[in-house]
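Have a look below at one chain only, the form predicted on its own, in structure tokens format.
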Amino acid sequence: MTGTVTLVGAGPSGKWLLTLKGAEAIRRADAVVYDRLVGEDILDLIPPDAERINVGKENNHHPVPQDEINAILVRCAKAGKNTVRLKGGDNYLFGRGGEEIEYLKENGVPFRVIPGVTSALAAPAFAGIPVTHRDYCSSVHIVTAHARAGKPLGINFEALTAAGGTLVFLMGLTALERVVSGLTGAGMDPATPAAVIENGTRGNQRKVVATLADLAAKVRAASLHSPALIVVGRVCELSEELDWFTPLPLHGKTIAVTRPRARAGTLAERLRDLGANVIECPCIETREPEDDTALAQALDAHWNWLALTSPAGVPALAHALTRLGRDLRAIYGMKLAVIGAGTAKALAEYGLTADLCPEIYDGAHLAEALADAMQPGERVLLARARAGAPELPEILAARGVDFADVPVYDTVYRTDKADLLRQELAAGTLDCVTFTSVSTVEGFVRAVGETGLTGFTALCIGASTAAAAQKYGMTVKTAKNATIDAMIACLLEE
């Protein structure tokens, strides 16, 4: 049976400008054929077992020719795969989507099209430029300024000048001087406001606003690079007044988030909301063990307390109980101790309330608080990572507490984003890396190596995490409390 090919417009940057319908199509895909400018966080939506095919194109460099892309789509569909063709921006706006659909139709392949947000509208909006405004203009004209090598642009500058609307030129940075001379040669006033926007809608977006006559020189002075677009028209006068994105407190900062993917969202999204360019690079992940014998044996004994040391441990414990044919009633009667607010919140999602939470969220303070709260003869069951930090059991043992340390999940290091992290480090564009546990530090170092770790700030959630980062020579800042709120406050203080 022939599969369906769905063209999905990925938008201009990350998943925050991807449509819900597009995200749904990606999550259901058996194969994804994607372009160069699709955001990493969108690619992370692809199912782990789906076939991934990178057909990325650069200016005048097409490692996978269009004919071959067409053939790939047909091959995937004929193999019965639900295939997504993932394209930056919108499929039908200079994306050759129409050509691909024609080829699919000729070959009897069913297809669907899910539009995407185009950078032609989104980038100006993030730069404070409304492409239409009734006090300035009533039309917008989107033009490709890309030409084949050695060929003229083929733009009717006279018609564009006469139209009197806002002009948006895509893929035109290398042709900026020709665009300017073409417009002024067709009679456009050299004093017309204009702008170039680099990395539109991303946290590292930059812009240059000038007169048409001065634009090229100012863009060269600012060293703007592709991807970038050109906006020409009086609406560019509004750029400073209506700019909401550039003033955000973390705009221009590139921050890597190393938390496990299941936990990264809260921190990453809050950083994006503050204007940061966020790179989600999970350096660890949690995996539940295949053998739950240790937990089963522990549950046959009597325990007065259950201690949980991470939000990940809560669902891991619940899943282990299910595998054992049991449920949360197995911990009935135990008092619940948690390492911090995040773990308490995870418990609350199961309808459970923590009985004890230390003022300082780390293993050492949890151990001391437990030892102080327990009555003589009481026993505590630790349900945590197999390779958990040693402070908790060491202090409990020193205080004479009877306990069992049972693994409910394993921490596994990930290196699949290593190349991306190394590129950022080599380019010197990484401002900050966030670490929410000792294991995220170790995972990061395993991914990128132990050298060259001084060009960024390591933002750490607590003292033990900071000590791990300092061991590798990183420049460290430590949040006042072991919470995401405190980490963000620490960044904003800078």
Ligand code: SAH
Given for the second form:
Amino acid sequence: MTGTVTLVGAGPSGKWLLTLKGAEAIRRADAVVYDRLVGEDILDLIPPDAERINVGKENNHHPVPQDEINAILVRCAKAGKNTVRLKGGDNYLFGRGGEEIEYLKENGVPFRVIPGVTSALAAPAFAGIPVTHRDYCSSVHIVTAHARAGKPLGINFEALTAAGGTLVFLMGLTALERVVSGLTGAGMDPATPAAVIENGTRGNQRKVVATLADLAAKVRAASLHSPALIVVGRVCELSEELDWFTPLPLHGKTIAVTRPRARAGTLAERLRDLGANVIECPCIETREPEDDTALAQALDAHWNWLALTSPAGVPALAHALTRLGRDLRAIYGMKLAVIGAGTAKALAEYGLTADLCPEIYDGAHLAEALADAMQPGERVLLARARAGAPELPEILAARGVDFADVPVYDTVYRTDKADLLRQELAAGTLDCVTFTSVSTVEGFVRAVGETGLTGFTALCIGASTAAAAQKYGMTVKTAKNATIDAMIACLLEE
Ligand code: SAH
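Please give the other form, namely the form predicted in complex with this ligand, since only the form predicted on its own has been shown so far.
Complete assembly follows, chain above in first position.
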């Protein structure tokens, strides 16, 4: 059966400005055909087994021609795949969505269209510019200023000037001078307020606000680049007063989040909320251990305590029990020790309350707290990552505690975001890298290499993570206690 092609507008930046319906379509897709300007975190929503086809232009490569894109869409659909066609902003606003739909229709492919938040409206909103305002204008006109070599722009500047509304020009940065002279030539006051917004709605957004007369010179001086749009009209006067985005505390900061995808959510989202340009680059991933024999054997014995040393360890243990044909009743009666608040929270999701949590959230303090709390003859089972940090078992052994250390998950390093990270490092644009465990430090170093790890702050969750980062010569800041809140507080102190 022929699959459906769904055109999804991806919005101007990341998944925050993607519609819920669009996200749902991506999550259900068998194939996704996407453009260049689509945010990385949106591409991360694509199911791992779905086909991904990049038809956008990258650096020196040319974009895939439109008729080839059309053919790809039909081929995917005819292969029975529900296909998402993902485009930046809105599909139909200078996105050639109409042409694609016409072609699908001609070929009998069923289609849907999910609109997206267009940069034409969103970038001004993030730059403090309401595109209409009753005191200033009563219309907004969105215009393409795409310049073809040697050809005139083909814009009716007289009509636009006469209309008196706000003007938004897309694809117009290279033609900025011609746009300005076109408008002033048609009688627009050179003192009219105007703006150019680069990377609108993204953490690295920049804007230049000036009069029409000064705009081009100021934009060239600030060397703004694509993607950028031009806004012309009195509403640009409001851009200082109504700016809410640049005053955010982390605006202008580029921060890499290295924790695994499932756990990056809260940290990455909170950093974005504070205005940061966040790069999600999971450097580790948790996997099922190759076998569960150690756990199976351990469960045959009697344990007074169970110790869990990371939030990921909790579902990992539950899953391991399921694989063994058992469930949480296998740990019935054991007292529960956790390394920190995050792990306690993960336990709470299973309706379990931690009995012991050290004041300082690390392996050494957990070991000491356990050794202090345990009665003579009591035994503790450590359920954690294979080859976990050595402090916990070392201290327990030194204090004469009877324990077993069984793996419930493996930590594997991921290097799929290595290129992105290396680019940022080479460009010197990375302000901060967050590390929430020793393994994230190790994974990051494996991804980018051991040299040149300067020029950014390594924000570490605790002392052992900080020591690992220091070992590679990174400049380190350590959170006061091992929580995401404390990490963020530490960043905001700067
Ligand atoms: N369909 C898209 C527009 C495609 S044309 C939409 O609805 O947003 C591409 C042009 O959009 C770029 O040349 C630039 O002018 C503008 N653009 C896209 N993303 C932008 C962003 N984040 N900030 C500023 N301009 C952007």
